[in-house]
Every structure is written in C-alpha cells, then in structure tokens.
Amino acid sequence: MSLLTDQRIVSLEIANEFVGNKSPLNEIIDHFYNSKVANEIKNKRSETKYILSVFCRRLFELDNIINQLTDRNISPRNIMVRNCIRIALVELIDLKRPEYAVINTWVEIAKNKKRLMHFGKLINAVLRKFLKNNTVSNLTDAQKVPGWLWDSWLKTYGNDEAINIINASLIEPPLDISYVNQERLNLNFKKILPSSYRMHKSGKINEIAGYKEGDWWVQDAGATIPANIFGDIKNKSVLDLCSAPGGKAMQLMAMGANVTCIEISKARISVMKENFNRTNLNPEIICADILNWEPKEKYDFVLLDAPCSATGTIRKNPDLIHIKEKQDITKNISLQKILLDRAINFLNINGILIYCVCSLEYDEGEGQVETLLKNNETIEKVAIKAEDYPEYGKFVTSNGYIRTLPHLQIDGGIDGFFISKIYKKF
C-alpha cells in the first residue's frame, strides 16, 4: 500500500472516516499518521489536526454555506465531495489562504481520484460563487449544535446561558498547564486559577519550555478544581478511580498526597506512565475494573471522575459535537450509578469522595448526586460555599456544588466541569 504524500489528501481521507464511522478524531488521525502517512510530511500532523478541528466546530455552519451555493444538496452518496468543499471553506475562511491557489488545488486533487473525477467542474463552480458572493453562514446560534445538546442545554440553563455555552464551546482553546516545578516556572504562562496556567498560540507543546524536563503537564483549568476541594491533602492516601490520562493524578501527587489510580484500560495506563515519568511522579497503578475490584484497605479521600459525555469539552474535542448522541447520555447515567456505589464503597466511615463529570448535562451531574443522596442514607453532601473558595466563587452554585461553564472564564474560556463533595457518616 502506498502511503499518503499530500497533506490535503490526508485532511479528506481523515473526514471521510470520520464522517462516515463517527469514531473519535484523534484515534482517526493517530492511526493515519502511525501507519498511513509518508514519513515527509508527518511534520504537518498539527496542522491537519487544526484543519479537522474546524471542520468539525463549524459543520453545520459550512453545511449551510455549501447549501446556499447549490441549486440542490449534494447527495449523502457524495460526502467525498461534500468534504473536499467543506475543507477548501476552512482553507478560505480560517486560515486565509491564496483563494484561487485553494481552488484549483482541491479541482485537481477532484480530477485524479476516481470517486471525484466527476465533480470537479462543481467544486470549481461552488468554491467561485462563495468568494463572488462572499457567502456567509445564516444558521442561528442554536443552529450550531444537534438538536438534542441544544434542547438540553435550554431545558438546563436557559435561553441565554445556553447561547453563551455554545459561543464558548466552538472557539478554539489555549493551552492549560498545571506545574510540578514552580521554581522553574514559564514565564509565558500566566496564572488564571489555583494550580493553572494559560498561553495563548502555543504551538507546538513539546518544545514548549520546561515540557521535556517535565516541570509542568497540559491540564485544562477546569479539571484542576476537584483536586482542590480535598483541601488539605499532604502525606495523606488518595484513591483515583478512572484515572487515565493522569493529570489529577499528578495534581494530587504534586499537592503531597500518595496516590493510587485505578484504571481499566491498559493503552491508556501507558500512556499515563509516559506522563509520569517524564515529571518524576510515581504513583501506585492498578490495571482493574472498578466494579470487580476490591481495596486491601478503605481510603479517607477517593476521587471519581466519572466516564461521560464529555459535552464540557467541545472547546477541545470538538468531533464530540457530531460523535455523542442523546441516547449515551442514558447509558453513561446507568455506569455512574454503579461507579458512585463502588466508590462510596471504598470510602472509611468519615471519608470524602469528590464525584466530578465533564459534562454539562444536568443529568450526569446535580441530578445524579441529587438521586444518590436520596437512596443513600449513609452519606450526606458537604455543601461547597463560595466564602471557602474564593478563587472559584464565580462556578459556586446556589445548591452547594461547583459547575464551570465555558464561556465563565474570561481569556479562552474554560472545560465545563460539574463537581460535588460528599461525606460519608458511617
């Protein structure tokens, strides 16, 4: 099999896949870039990944343009081509290139490949009539999400709140770090939250300062919260249920606490020790199914942060927006039962769980921990108030958890977050 040799190429043939197996972006283009793409351009991996990024936070809105530009859809049988103009609008609109160097090169990658050959004189024709007309999106704010994320997001937050969330949902994020080595601090990051760090157009990340000596590790600030409701952790034992990819793992190992993950998959708990061991940080790594797995002791402080939707992450996963369907929501609800269950299970009588979920479905969150408080006469839950933290003040809610929005951190926003506290009595 030959290999790829033209980045244009490799964006069409990752959208293909994407679009027609709806399995995650960054395992469609880590299997490209591993065993599909020619050595010489693998340095245009970030590139193709910003392209796809776009691609998928402004589908509908290039779906909308394209539909203005044809007299008639193009048929779901031609997705091909669908891509090829979809792409070439990113190229136009987003990265501004020349605009008839894009035109033509995309009417002749049309040309030579056989399921395009056809539809060359329609890319050209499309393309031209968008820069004549200067053709923008028309679709509401509502419009730039599925229907189900917007009726839950409205049924939830509001009509306004939910148009914030989607504006702050669909820009493209900086990058978070949390640090081992304060000493050692990058000046180019600057402090936004307790334990997080941001920088804007940071290019590539591992050549970013301070990254190969591990001092620090890329960390959205929204999930440096949870760690941070332990409060005072230091040589105290802390289990960390669903662990990968590790970084409140590090977190909490970097606040003094002596750590054990429990994770199920054994590619991720790879990964994970990468990260370790490039920071000089050494938990215990327990390769378990938690819902068979049994403690040799009961642990005072347990953090679950559960397997959802992950809706709280669009900024950065924006392929969640065409992947998730309303019916997961469903299934993830019936695993976080189980999951909180086992967790309190692990807990000593007096101990603290902290039960977190990156999603901004109220369903995984406050409805979840509000059902478990009612079957649950064991446990009871610890109300975080605003006066004892003042640096989150502005996710506190009035019912006593944390809920970070995206479009609530000035600067580039921040991951959505739901976060409880809960006691266990005996």
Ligand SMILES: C[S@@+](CC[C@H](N)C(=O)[O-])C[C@H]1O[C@@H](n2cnc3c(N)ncnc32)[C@H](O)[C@@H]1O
Contents of the next structure:
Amino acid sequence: MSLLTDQRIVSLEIANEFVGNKSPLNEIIDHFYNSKVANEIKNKRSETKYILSVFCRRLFELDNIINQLTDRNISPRNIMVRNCIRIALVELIDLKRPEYAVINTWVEIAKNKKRLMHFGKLINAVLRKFLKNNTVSNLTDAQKVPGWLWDSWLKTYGNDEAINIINASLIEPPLDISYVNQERLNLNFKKILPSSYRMHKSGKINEIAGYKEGDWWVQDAGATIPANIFGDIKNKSVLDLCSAPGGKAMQLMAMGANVTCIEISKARISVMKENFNRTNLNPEIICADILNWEPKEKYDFVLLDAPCSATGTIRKNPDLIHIKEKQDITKNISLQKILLDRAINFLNINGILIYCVCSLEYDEGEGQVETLLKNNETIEKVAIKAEDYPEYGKFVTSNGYIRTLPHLQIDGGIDGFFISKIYKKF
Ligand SMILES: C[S@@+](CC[C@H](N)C(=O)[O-])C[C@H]1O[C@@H](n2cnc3c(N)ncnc32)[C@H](O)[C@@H]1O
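Now show the form predicted together with the ligand, given that the preceding structure was the form predicted alone.
Complete assembly follows, chain above in first position.
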C-alpha cells in the first residue's frame, strides 16, 4: 500500500475513520502517522491535529452550515463528501486560507478519488454558495453539544452556567504546566494557580526551554488542585490510585511525597515511565487491578483519580463530544463506586482520601460521594473551605467540595474537575 503524501487527504481519511468508528482522535492520528503517512509530510502532523480538533469542536455548527447550503441534505451514506466540505469549511472559517485555492483543491481531490469522483460539482457548488452567502451557523449554544450532555449540564448547573460551560469548552485551551524545578521555569509562563503556570502561544512543546531537561510537565491547572488539597505531604507516603499518565503522581513527588502508583494498563504505564524518566522522579510503580490488589500496609494519604467520562476535558479532547454516550456515565459510576470502596479500605484510621474526577457530571462527582457518605459510617467528609484555600476560593462549593468549571478561570479557562476530601474515622 502506498503512503499518503497529501496532507488534506490525510485529514480526510482520519476524519472518515473518526466519524465511522468513534475511536479517540489521538489514537487514529497516531495510527496514521505511524503507518500510513509518508515521511515528507510528517512535519504537518500538528496542523492535521489542529484541523481535526476544530472539526470535532465545531461539527454540529459545520453541519448546520452545510444543511443551510444544500436543498436535499447530503445523504448520511456520503459521509466522505460531507467530510470534504466540513474540512474545507474549517480551512475557510478558522484558518482563513485563500478561498478559491481551498475550493479548487478540494474539487481536484474529489475528481481523483474513486468514491468522490461524482461529487466534485456538489462540493464546488456548496463551498461557492457558502462564500457568496456568508453563511453562519444558526444553532443555539445548547445545540452545539449532544442533547444528553446539554440535559445533564442544564439539570446540574442551570441554563446560564450550562451555556457558559459549553462556550468555554469549545475554545482551544492554552498550555498549562507544573514544575519540578521552579527556578528554571521559562519566563513566558505566567503563574495562574498555586504550582500551575500558563503559556498562551506555545508551538512545539518539546522545543520549549526546560521540557527536555525535565523541569516541567504538561498539566491542566485544574488537575493540580487534588494533590494540593492534601496540604503538607513532604516525606509522607502517598498511594496514587489510577496513576497513568502520571501527572498527579509527579506533582505529589514534586511536593516531596514518597509515592506508590497503582495502574492497570501496561501501555499507559510505559507512557507514565517516560514522563518519570524525563522529570527524573522515581515512584514505586505497580501494574495491578485495584479491584483485586492488596497493599502490604495501609496509608495515611490516598489519591483516587478515577476513570470517568472526562467531560471536563472537552477543551483539550473535543472528540469526546462525539465519542461519549449517556450509557458510559452509568458504567463509570459502578466502577467508581467499587474503586472508592477499595480506596477507603487502603486508608489508615485518621487517613485522608482525595477522590477526584475530570468530569462535569454530577453522578460521577458530588452524587457519587454523597451516596458513599450515606452508606459508609467509617468515613466523613472534610468540608473544603474557601478560607483554607483562598486561591481556590471561586471553585469551593457550598457543600464543601471543589468544582472547577471551564469558564471559571479567567484568561484561558480550566478543565472541569470535581474534588472531595474524605476522612477515615475508624
Ligand atoms: C483519569 S486516568 C488517571 C490520570 C492520572 N491520575 C494522572 O494524573 O495522570 C484513570 C486511570 O485509571 C486506570 N484504571 C482504570 N481502572 C483501573 C483499575 N481497576 N485498576 C487500576 N487502574 C485502573 C486507567 O487505566 C487510567 O490510566
């Protein structure tokens, strides 16, 4: 099989596979760039990623524009034709590429591709009509995400907050980092929260000063809060459950803790090990299923960053809008419940568990912990108070939890996290 040498065709093929299989976008991009893309265009990878991220972020709006421009909507069977037009629209609207060059190139691509051969005229007509009419999406904010997600956010946060969440979730996020070596931080990073720094225009991450030296790692500002809520853990043993790719473990170690990582996925452990090697941090790593693993001793500090729907990270992973379904939340809730029971079992009396998820869904966060507190008399909630954590004040809820929402951090937003602190009484 010959390798792909045209970046637009690479984007098109990846879009076809994404829409067809609903697998994570990063996995499909990795697969293409490892085995299907010719060396001479491998340097276009970040451009491809950008185009397809916008494609995912704006998919409902792009389709709304396309539907306004076609009398008879393009048949769902012709997904490849639709994807050509969607990508061309991203190029015209977001990348502001020269209009007729974009149209002509996509028409040429269609003429030369077997399954598109008869659709060159349609692609040409739709794109020219778009330019002539200056068509814009007429979707409401609520219609920019799937109905089930809107219903869930509306129920939990109310109309105004839900709209704020959507708008902040659909903006490309800045680069946030956490550091091992604060003195050596690049001056272009601005401190935004305790131990979290931000850069707006980053370029290639591995070319930023200090990355190769392992002085810092990429971590959303919201993801730094759970470890910081422990307080002083210097020289203390901390059990980090569900560790990979290791962001919170690195932070715990940078805070001076002795960390034991438990993670089920071998593939994710190897990514995590690369992170630890680069930052020169050395925790104990155990590849195990928490559901049947037993520690040799109990811990005073346990962090459980449970698998979840990750709807708080749509800013960075806009493919989630199209991959996740309502039923996934139900599955997550059952697993999180078992993991929470296990985590409590690993605690010493007087020990502290931090339970967090990067989800905006009530049932994976507040709902999960409220049910746990009702059913387990050995534990109690440590109410998180704004006065104890003034820098996180705006995220502290009236119920004593931390709930970051994507629009609550000025100057670039923040991932949505739920964070709770639980005390083991006996
Ligand atoms: C949200 S991610 C953790 C992110 C990580 N704490 C960090 O800060 O980089 C959840 C992780 O839990 C792991 N996991 C899921 N079920 C597990 C289980 N039963 N036992 C151990 N790890 C599990 C997944 O493989 C995944 O890597």
